[in-house]
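Single chain ahead, by itself, as structure tokens, in the form predicted alone.
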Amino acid sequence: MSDAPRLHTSAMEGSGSYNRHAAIPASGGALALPLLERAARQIALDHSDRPIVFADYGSSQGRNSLAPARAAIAVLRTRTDEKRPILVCHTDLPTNDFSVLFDVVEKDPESYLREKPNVFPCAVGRSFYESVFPPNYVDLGWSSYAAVWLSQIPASIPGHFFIPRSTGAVRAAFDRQAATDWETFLSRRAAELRPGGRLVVALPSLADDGSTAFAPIMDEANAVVADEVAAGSITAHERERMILASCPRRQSDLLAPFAQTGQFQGLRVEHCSTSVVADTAWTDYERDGDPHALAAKRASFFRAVFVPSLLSALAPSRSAQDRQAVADRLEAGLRRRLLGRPARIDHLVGVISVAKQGDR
């Protein structure tokens, strides 16, 4: 195990790549939105003409935020007039590429401003394990595959960079540093949420025996990484830096902070549940039967959401152009080793709306 924890402060893959390759992430976050529907309809609303706050906490570069604004735009509008403003605040790290954000929501014919008056976005580069907000600010809340991301990364994985791989006293160190996050992330926005305020999460999930189908291209991946450690273009110390700060939980996992009293830091659950995401690459897979296209989504959604954190692992002293060639190596590398190795990765995700205490 490492001497000390280190910050995770990797976002995705800028310039848009993120939006381009995020289709499994959409896809878990769709299983919500319903929840969010819900959440809308049920949030304590007063008849002051102050805006109404929307937070999604873990924007990334926007486009898989713009189904779950329009949504909950669209339940609110049944329950206000249009004359009442609406505020849509996304966050995410500082180093997200918010740029990419803005133009997304400016222009995408989806964008949740298209033809609604009185919405109006902005943006705050923080990460949500800090406060976001003011106290008793935001009316709905959103987070959507963004709290599998730990604060921190609090040891080495030997021989792998996925935390479900790691075992013994190495996994349950990673097991406590979720915990801890878990319960911040919910404390935090406990205080920034409104009473009778919702807040509606989802996140990739662990079986109960703690396995992810996502463990198989994790692995074909480490041994890309491997390969280029052989090769000298990644140092060992290098290699043993390369760890992802993502972690998966057990639906028990959302629930435990819950367990003892039925509600934590004035939240309670109103609905948690796990269910199975459809891999619509592997649909498109066996329509069209191609191998090529199948490997080259499952390499490009990798780089997009996890290499960036690979290459912080990089020596400070590597130049832009090096850390892109090495980004370009491990995504060629693993479109080949999946070339001959096509799967269905049916993915779970885990859900939970929680509700502030004080409703009507």
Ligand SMILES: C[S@@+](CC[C@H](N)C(=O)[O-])C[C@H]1O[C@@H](n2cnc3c(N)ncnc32)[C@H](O)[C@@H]1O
Contents of the next structure:
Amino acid sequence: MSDAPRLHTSAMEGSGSYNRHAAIPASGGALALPLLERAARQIALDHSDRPIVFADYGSSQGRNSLAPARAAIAVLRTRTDEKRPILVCHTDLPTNDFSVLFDVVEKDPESYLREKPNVFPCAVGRSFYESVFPPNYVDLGWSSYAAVWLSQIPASIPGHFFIPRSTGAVRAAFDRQAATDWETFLSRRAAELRPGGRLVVALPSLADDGSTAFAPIMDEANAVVADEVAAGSITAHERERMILASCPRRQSDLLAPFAQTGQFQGLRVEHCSTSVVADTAWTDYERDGDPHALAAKRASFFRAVFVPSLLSALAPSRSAQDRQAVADRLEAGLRRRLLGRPARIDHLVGVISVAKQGDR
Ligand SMILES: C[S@@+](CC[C@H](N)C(=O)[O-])C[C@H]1O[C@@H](n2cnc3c(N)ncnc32)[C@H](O)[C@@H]1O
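Given the form predicted alone above, what does the protein look like in the form predicted together with this ligand?
Then the entire complex follows, led off by the chain already shown.
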């Protein structure tokens, strides 16, 4: 690749688009909630009046953070009286639409703030590959569908933008980046957690054979991008730079840092599993038989999550209007292609819960 490696800095599509179209991550994250509740029961808590810190790494616009924060607070309140402050810290990249997040946290009827005294929300715009909090600060950490995004893109992928579609030396470069980033993510969290604290991470995963149920929709989207190149709305150079930094890992990849000694940077694994996530859009389709609605949901999801990364490859001289037009064409093209091919997406979620050694 001419200009690799480059940092990944794009967030999800703003103005609430992600919140409206993120049913797939919501379903995957929901499978990790029992682990989060268990972690909230197990964290070491002193009897001081310092705030208990719940950190949400990679919150996006906040809607999918409401249920985990509510679940964590409910358990913590069984362990503390209501006077004890609880700080809920949402973190994401600086490019994230935080104003939507603040609005959701303040106004959504499902917000964890409803009738919950002494719960204080805040947000940090900083990559989780950096230190986000002071040492020994976080009691309970949560990260859903976020640590799948690499810090940087080390290579181009001939003919595709989806990492699981890469092969050979290119694939090896992404595997190395994914391993380094996972270790960095864990090391940063290990420093930030208080002794006896816990971190629960959910992320879309690969099967042991390296396959993912997202591949077919990514192939369709890749064909739409090729159509746009053929039509001249995306240049060949822009196309070459279009790589999604989203890199699903196998369960063995999540466990690799712990493999030699059973611990990593003072963290030890309490649980790690991989399961199939229910496809709620497909369940709706089975009920209503409406292929247009299914294709629209798939295309909106793709746009909200992945199109901002693709747009970041467009020439800097392109206007905001032009970028919007490319996004519209990609979404419409994908919707058209998926209309004739309704398919269930049985994707896998990996969940891992780690404890920082210390008090308990
Ligand atoms: C698919 S969204 C998940 C949002 C939410 N946690 C959920 O479960 O729906 C992934 C989020 O991770 C964020 N993200 C990606 N790389 C990041 C990084 N290096 N540091 C912080 N956040 C990051 C993205 O900006 C995005 O908001």
